Amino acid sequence: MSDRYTSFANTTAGRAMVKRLGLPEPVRLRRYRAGDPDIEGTVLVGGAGRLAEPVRKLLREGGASTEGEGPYTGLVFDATGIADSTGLRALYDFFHPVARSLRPCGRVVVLGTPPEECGNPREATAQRALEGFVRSVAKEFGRGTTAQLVYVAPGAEDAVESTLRFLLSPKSAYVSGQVVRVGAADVTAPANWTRPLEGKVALVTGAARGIGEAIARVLARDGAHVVCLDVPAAGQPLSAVANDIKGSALQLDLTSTDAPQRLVEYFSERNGRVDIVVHNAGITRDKTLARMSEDKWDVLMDINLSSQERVNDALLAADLLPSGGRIVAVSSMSGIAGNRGQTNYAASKAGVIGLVQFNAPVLASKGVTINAVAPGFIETQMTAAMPMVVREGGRRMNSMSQGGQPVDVAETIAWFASPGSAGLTGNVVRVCGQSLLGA
């Protein structure tokens, strides 16, 4: 469904009117198109920590310039050298002179040290302060600018490239105000960053339409052979998606008792493994708790959460998810902030976050990462059916003043799925344009 307000606000008359009336001013976000470089233009790098020089080298090798006058496509500040609260002045000294020098849809990334891995309380205090700074910058700079904080663990300096490529690129158009943790890992960079998933086998559940379809298409664009899974009732659109991306279609009800075993047999016989598992399948059965039937609770919880646990257990037990494997689960802002009439849905999506956080250290010993994305208001058939007032509220209550697109969720999942993202596990990243809900 088109966003008529955003279209109007980007006309000459519309820009003048919304500014005069103090209304939200959404800009047209710049999104990635096949063939675009991940990083381009001039990215100014500041700070004097352990990451500044490696980041400059990485950016230059990626085709960006790190010298010259603005306007800049990105600002990167290495705050790992800040050892106490007085050192936070360095943030002001770097950003104040160039705050107005970012291009529209610019990128801001601050690099820090995880507070729990700092040497003393003063350093940890200063590093924790970075979160408030970054989230405020994400709300202040406007014009489609995003801002993120990346905590890089000591020893993880070589594991940050995939994350910088994503956060500084148009692929992260609707991701802002996020805190990402990168840990030490053995990283094998893709041979080709434009097709980082070449040779990989991916499973995407709920792939027949909407966000699932977008995920399947982006993973295929990045080189993966995608097994598109959905219920038999969605067989026709599922086959259309799979055929279009030269993938495979698998009709399967994940709540059936034999579903995990059937998945094991499928991948054992056809591929011998599955490198990437994306848990996207989900439903809503909204009612206030007092009016909710047992069936609405049970069916939703089984599809949205319990089936993910069963599938993971089966694939891991059968050794089909090898070292270097990736599990990515789709949560929701409802799982973070809650939502009236969605006690079942919010519980299931909060459970997905728990699934990620508590399985991350267990799977790390197998060389497998697990992360989650939490979409906010995304333009889909489901949100198009909302009452107009609710729909407009969802669109405007974020720093971008607009809804996201299914491809925004898909790009974030592709980042987690990359071979270069071995240092990312246990993360929950919101794809919500920095929603005011649950912030």
The other form holds:
Number of protein chains: 2
Amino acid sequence: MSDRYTSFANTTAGRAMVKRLGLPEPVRLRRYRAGDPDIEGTVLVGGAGRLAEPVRKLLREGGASTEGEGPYTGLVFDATGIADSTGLRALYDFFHPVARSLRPCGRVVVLGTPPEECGNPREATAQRALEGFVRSVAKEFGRGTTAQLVYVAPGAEDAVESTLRFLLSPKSAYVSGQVVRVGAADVTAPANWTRPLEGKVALVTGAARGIGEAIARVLARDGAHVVCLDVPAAGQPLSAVANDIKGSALQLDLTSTDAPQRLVEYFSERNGRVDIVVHNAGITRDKTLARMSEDKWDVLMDINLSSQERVNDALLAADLLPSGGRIVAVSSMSGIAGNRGQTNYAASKAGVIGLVQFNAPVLASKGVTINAVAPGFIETQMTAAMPMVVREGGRRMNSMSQGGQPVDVAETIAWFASPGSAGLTGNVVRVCGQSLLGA
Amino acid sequence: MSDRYTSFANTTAGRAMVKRLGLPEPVRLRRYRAGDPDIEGTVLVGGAGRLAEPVRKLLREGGASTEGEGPYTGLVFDATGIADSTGLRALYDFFHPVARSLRPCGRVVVLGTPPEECGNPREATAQRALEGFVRSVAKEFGRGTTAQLVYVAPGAEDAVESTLRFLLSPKSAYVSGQVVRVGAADVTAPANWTRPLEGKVALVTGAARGIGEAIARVLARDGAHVVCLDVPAAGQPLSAVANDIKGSALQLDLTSTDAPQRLVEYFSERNGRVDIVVHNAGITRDKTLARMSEDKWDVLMDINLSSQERVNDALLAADLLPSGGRIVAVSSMSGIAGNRGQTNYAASKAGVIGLVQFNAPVLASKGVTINAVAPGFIETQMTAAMPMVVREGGRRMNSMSQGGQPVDVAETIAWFASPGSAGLTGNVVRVCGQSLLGA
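Next, give the form predicted in complex with another copy of the chain, keeping in mind that what was shown is the form predicted on its own.
What follows is the whole complex; the chain from before opens it.
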């Protein structure tokens, strides 16, 4: 979808005008092209903790340099050595001199210890403080820079590579100001980081268009065989997507009583399993609560939330999700912050967050992870149809001053889906360019 | 501090003009006056769970009616009986018919079970979904209505009164869209709910002006003897506040090495204890990280975060905080969402959140609670000095379309300080009129 303002603001004349008028300055975000390396250039690694050395090693093996002069593609700071609030000064010491040495669309990653796993309250306090620092850096550095905080559990030092690769690459162009938790896990690194999903079977619901289509395409690019599901009414665009990515099309209404059973039969017969389940299908039925009909509540809640529960439970009961399985659900910023006219939608999407958080420990015993993405303003047909003022407000009110693309959501899901991401479960990551709107 | 737009928008001519131009419509918020009852009028209670009946009883004993025709002063829904996502329909059934029957500055409270204490993932998912619903109601109902979600742990049914009184009263005028957790605790209800702090000794740091002054005044109104602390340079306004509320003035620089020891000596000699500690003292030293001097980092972190740690530890080590003690820290929305030019401030205020969350379990064994408030845009001398555009942006970008008053922060702190609030610990409550800005 087009964003003519961002295009204009990146012409020579546009840049000058935008500066003179004090308008938002959206930069053209660098995005990943198939075959590119995840990491390149120089990523400066600082800090003194249990992660700096292993991270330097994996970055070098991934093809990046970890020292030398700027401009840098990334700045990674290991804050796990910070034991109390006075030690936070190390953040200043590392970032202050290099704050202006990042390339456009640069990357900042701070690595910490999950506060809840710290030995004492003073250490936990300092580790929790990192979040305020990182979110401020993400708002301040500008020019397409992203900044994230990754809490790495003690013992999870080997589980961090897929996350660093994602967060340092152009794949995370529209992910910023996020907090990610990596736990200890037996990680099987992909044989080939450019085709990490080789040999995997994936299901994507709502795959006929928009974000779902982008998810299907990115998972296929990464090597998965993708079963594209959508309602029968979307049969034509669905087939087109499935054919184009050499996947399969499956027409199914998820609200029908026999849908879970039909999915079980489908995967039992065709593949014997499904490795990756992406719950993307969802609808909006906006109305203020006073004007909302019963039906708008019921049908939305069923598609956006209850059907996900039914499908997960059926696939698990039929033993179709093997160890190493991945469930990724699509939540929404509305589910985090609420929204006028969306009591139904926000409840369903907050429920998705609960689904992910409280199924994570249950699924861990089966070797299955479950995570969620929460898109902000993403350029789709849906947002293109918004009134101009609402659309422009949503587009510009984030640290990138622009909307995201469906591919940004898809890349985030592919990161969760990777065999390398066994240490990630129960996470909710916003794909919102660090939207100012929040809870 | 004045907000001339809100005053104007509440005149007859102003109301008409604001409507015609589609401008924000801030209503004049009802605030508490000393001696008023916390709860009055009719508070409709619905839902079927373990809380509806006890809540009806306590509301009636508190002087409210719990059934009858609207307009209502409050709507309370007990959602603890909702066992899965299909059961969420009960929210719609209760709120849809009465969504327009609230008085201006009405109150909505939804009561749930903490998802982490639910018996199974489906129940946890449904309980987590409540948050999206409540935040949407808070954005949608308008006219000064607030809406909150209170998670009441099983067994904490008797610990909820102070929280309901606060959230249903005009004391919470600028608190909306918040999630509060009440745990099981031995609660001693105050003998007199209009003077709940009778006989208590309180310390308020940074009490010479602004929010700190308001805190001192409200705690004194509620019956506490307040020790007002500020730096020697603020000696004169400090004495004026202390005299006015019949408290004590204590000039002390919290960054001095002997400050914790001097506090210990002060309370040992004068009172033998301190029941309520309010960490309000804090500074800003805004600069982008690239331009920030070392000193701006160090002095800010010391005052805003490290000094709180030192004071708590010294008072606890000297056994001056008795069982029933209360610590309340002032965080900030910047600590939650980050802010451009505030890497230092946001880190310190995020650290305060960590301090509260990770000291709560440690202090619980001593019968002491610790909570935080996170103010949004509050009208003070500091905000009055902001450039107009920044000020108006901050003021209007919340569900109340206006800034809060220092007293709104103070009332929230007084709620945490109450003997009735033994079940509240580790909470972070924003006083921000449900600011749109978030994380």
